[in-house]
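Form predicted on its own, single chain, as structure tokens, below.
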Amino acid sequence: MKFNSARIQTPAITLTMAGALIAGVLISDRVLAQSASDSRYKPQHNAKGELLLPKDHVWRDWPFVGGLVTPNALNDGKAPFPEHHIVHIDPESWAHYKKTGVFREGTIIAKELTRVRAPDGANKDGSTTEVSGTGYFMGDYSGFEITIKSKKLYPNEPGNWAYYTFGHHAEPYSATAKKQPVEACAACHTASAAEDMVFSQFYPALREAKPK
């Protein structure tokens, strides 16, 4: 009896093609889901003009541009912001900045805070000694802020940037935030920020990404 080898191989080929198709669909779905949770985020306000807290910690998936820490122990116990700062930028604005070196209309910069890790046995200067050495390490999340650039929404704000604080405390953060007065945030950024009211002097990712 003779066998038709083509007929025998056909099911295997069909299964292989079907598997590839399914894998492609799954990968496509993951990419679309990530895109929907990242670059498609749009700020939302309530009837009072307060900014709503972004859902699902979406900012933690955004590009990280830099961080710093100014602990109380190094500032006579009176640091204005005695936490680690973790700074992110929304993906669409990041892509635009890498091409143009400009913060586009609609740029969103998110800053999340963590306490300085100081369990029992912390050193006198507030540092802790860990496996990697002595220093200032991140503790628990302790606050969240957002900055938005929009001439359309904030025509009278310096540089068209508006600042929102969802609290300097542990999660859960406040569900809404009022726009901060100029003297609370914008004044410092105007006086000391290196570029368009952004502290890019502290953020090497921005400096390296800027077209030369």
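Numbering follows the first chain given and starts at 1. Throughout, rigid core stands for the largest set of C-alpha atoms superposing within 1.5 Å between the two forms. Since the structure is predicted, the reported quantities are computational estimates derived from the model, not experimental observations. First, how it differs from the form predicted in complex with ligand HEC.
- When the rigid core is held fixed, the Cα atom of D76 travels 2 angstroms or more between these two forms.
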The other form holds:
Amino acid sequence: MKFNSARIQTPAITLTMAGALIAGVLISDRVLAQSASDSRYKPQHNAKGELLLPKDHVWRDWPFVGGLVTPNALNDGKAPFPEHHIVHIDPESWAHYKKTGVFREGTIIAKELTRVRAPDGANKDGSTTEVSGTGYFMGDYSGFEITIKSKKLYPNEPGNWAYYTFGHHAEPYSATAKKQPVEACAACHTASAAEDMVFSQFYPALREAKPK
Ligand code: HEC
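Follow the form predicted on its own with the form predicted in complex with ligand HEC, if you could.
The next block holds the full complex; its first chain is the one shown before.
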């Protein structure tokens, strides 16, 4: 009898355990999916229509598309965008771009700036000499801008892209940003950017990812 009941119990226990495991996997999948969709950044505006600074530097977690450097020292001490530029795209729009090669409704591209590192003894051209060589290394964060493409939100903007700047200064960045007039931002993007007002010519990740 003992032997028999043990034999009956074993598969029952195994089944229960398998059930628990499957349930566990389903639950943890759901929890993961849930938290992923919850943590997805959605642009928020205040009553005046200004964009709120995204919380927790969320853009720094987004795919990186490219970077460049325009040091003050090579721009008469006043680079228009000082000095390293780091560009990220939101993850959903990145996935969409890789499939379609277009910037979808709701695309957000963030550009953050850092100063070049210039501790005492910087070279004349603003470069520094570090263990890996002489060049322009990253100093502290110094500015943040965002552009959002949305027909729904910005039906009258060129290409439906709206441009916001949270300041060209050290952190903390401004808590809110006004939509910039076309002449301030969009005009230059329209005139010189390679692809739908985005400067893909400077972003290797976008050029590589675009379906041929
Ligand atoms: C004189 C031309 C010019 C003006 C004016 C300009 N930009 Fe740009 N912008 C660029 C260039 C060039 C890039 C490519 C990356 C870089 O150089 O930083 C760029 C890139 C960007 C990006 C990354 C996405 C993209 O389209 O490539 C954002 C976001 C951005 N600019 C925001 C702004 C905002 C906000 C303003 C207005 C306050 C502005 N820009 C004004 C030339 C300009």
